[in-house]
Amino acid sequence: MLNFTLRRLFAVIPTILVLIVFSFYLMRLAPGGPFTSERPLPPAVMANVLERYGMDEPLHVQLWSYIKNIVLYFDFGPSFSQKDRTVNDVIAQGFPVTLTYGFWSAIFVLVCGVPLGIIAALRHNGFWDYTMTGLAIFSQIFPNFVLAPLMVLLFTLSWGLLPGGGWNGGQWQYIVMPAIALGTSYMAGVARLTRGSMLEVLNSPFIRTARAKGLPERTIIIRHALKPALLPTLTYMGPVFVYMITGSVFIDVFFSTGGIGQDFIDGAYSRDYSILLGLAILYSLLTFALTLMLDLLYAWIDPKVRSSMG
């Protein structure tokens, strides 16, 4: 288990190195700049600003310098769009803030999606299937910018009983709107899945063995069929969580919780390479240690995966 937590962590270090050169590269290639706009700065200005962010150097020198910070500080660089700020401090303020309703997003996934699939599946083609299913694909027809509207115009506007935005200091009333509406579709996947899965399972010899041998019902789902249930759910739930952090966008605009998605939609339209190249880095190291933690998650569900490991 050492050996290939080592093997995976070592693994890391070249892509994430690959992910940064072509990153670099592909932003500088788009026509502007951060400095560019329909009046532009005066030749002497524009020279000053350059040098000012070390951007007068060959590209080569700059990706050299950006990679040498990141080792060594980790130091992601200034944003050239927000004044006397760093992308590290863009990232200390913003991203905690998108990482706690995303966290309770998938909390709210997996507690809703995986008992709608397990229920389905043990009333398999029965009225309780039909109503999970159903509930799940109405579900999955709403996404994030039409359930949010739709949220805030019952909860706000017309029962008020939810602040419709802000954040002021992540109390659970301003968590829970985006949390549901960030997580919303996703619980539908979760829940078809795992009903999928389920029923895949319970289908399966050593399931038929366990009924012939007399044992509970209660006993066979839960300590024998719903491990292996769950390791397709678990292999989506990895992703869907970095996909809830980086398509947050919408959420963080609509709802003005101050999260990294507003950084992000921001230093897109002002070009700010710091800003995007460091946010990039940021879902691709969150890509990486959730992969990793699945992985150790399966082998210690799946014993025939641990032993794989070595």
Given for the second form:
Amino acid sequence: MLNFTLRRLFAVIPTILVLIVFSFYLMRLAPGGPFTSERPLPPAVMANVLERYGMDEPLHVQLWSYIKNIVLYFDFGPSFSQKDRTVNDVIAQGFPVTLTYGFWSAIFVLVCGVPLGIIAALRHNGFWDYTMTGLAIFSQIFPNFVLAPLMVLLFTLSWGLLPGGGWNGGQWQYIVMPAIALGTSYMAGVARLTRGSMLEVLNSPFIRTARAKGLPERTIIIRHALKPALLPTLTYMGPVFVYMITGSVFIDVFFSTGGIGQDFIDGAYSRDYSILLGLAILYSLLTFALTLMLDLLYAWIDPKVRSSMG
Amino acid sequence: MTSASRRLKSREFADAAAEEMITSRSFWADARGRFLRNRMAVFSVFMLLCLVVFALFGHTIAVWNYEEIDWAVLGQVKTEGGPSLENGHWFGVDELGRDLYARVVQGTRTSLMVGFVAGPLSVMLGALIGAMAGYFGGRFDQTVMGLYTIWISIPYIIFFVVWQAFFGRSLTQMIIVIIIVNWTAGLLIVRGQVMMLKNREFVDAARMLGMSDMAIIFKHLMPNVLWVVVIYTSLVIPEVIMAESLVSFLGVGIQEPNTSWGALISEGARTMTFGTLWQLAFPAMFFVIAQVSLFYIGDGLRDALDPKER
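Could you drop in the structure for the form predicted together with its partner chain? We only have the form predicted alone so far.
To see the whole picture, the full complex is given below, headed by that same chain.
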């Protein structure tokens, strides 16, 4: 188990390095940059600016000092477009916001998706089953960028129940719509997956045995069927949470929550390399951390996986 | 006697069964029959064809061009710019006084083009690489899988930004960058299938006859995984349309005055607070029709092709 964890952790390091090198060159080799504008700067000023940010040196030297700063000081460097702010500042300010509503959105996905899937499986081809299928289709055709405007239209413009954007220190009114808009499609996905695996488990021999023993249906479902049925859902939640955090770019922009998604898009517009790269690294670190955590959790639940890990 | 058993004993059924015995049917003919019996899927194909016709010939009945500004309504879009039959703006006008009907036609054209060109091409690319990785295994497989892990952890918006800095924001470039971002689509599933198939006798036989590896992949393995590729393509096309829409929504998509569903929806969402709801409603409606149709077509294809479903 420990062995497995360590091996996975070491595998992350080269992957992140390749990611940094690849993205770094990709962005630097593209024409234009953070200091290109309609009216070009005088060459002397340009040279000064480039020197100030260490961009006059050859690329591999810059890359080396960039990686060194991250490893030694966890310093992602200054932002090119936002004066007097470092990438660390940007992350420290925006990331908690994204994490907060991302967390609530994940809760929403689990709390609504899992029971819905289980009920749909228990009432196979019944009312709840069809309701859930309908919901799944609904969420597929109303992606968050259609859903979010519709929600604002209803809850803010028509009924005036919830604020249509902003963050305001994270009061619950400001979290509700971003969390739901972000989570709906994944909620349907979780429900569909849970339904499928629950149906499969309910048709398996050990459940038949339990039924034959005369156990009450409630015990069968809660004690025997639930755990194996939730395993696929669990594996699915890892990527989902990552997608939710990275997919939150749209939510940040639309609801102006002030999360990192907004900075990411701004960075993209202004060609702010350090912000783009810093956030890309943050996103992928998050991906790896979550996948690893879920693998461990999976091993903890499923003894078969545990033994195969060695 | 239930209706089912009555049907089983009927004359027509006996005839149909006899006929089925005589004409041997291939897998694909079988699948086609199953697909055509799925009413929802067939209706969805019809709806999609309508959208294609709309995209191809819709401009011929438009009164205005999609880039033309109607100076008569500009400045009073809210009061005069709504859908009306008199001035030829059937869907109203957008914020800049351009005819929304013509713009929706243009947007439909762009989005469908992106979906139906970029979607299949990226699945093909992924399937080819996946088949090779699965067939050759070893170091090549490890490299591909390593690249895959890195690739999916890079936020894809970076690619759009960087690519545009290099080559601009035309439709062709959009399609190319989507293919590049999505080369991982279909990779894992085809790789798994090929790994399963490559040890079967017919592959051994082909190798013994002296066929080259690539010939085996193309002539013997690919036809056997074609059903997976078809199902997967039907899932990727709506995803690609959605990705394009999202990117356009965020403002790093297709260049004005060309437009897409995403760009139109984003304009509509931005202006809905002013009460010009038609600017959101019409593009969203077309988007939703396309997504619903594609969903049911994908569903029908899965039911028709997946051997597990039979």
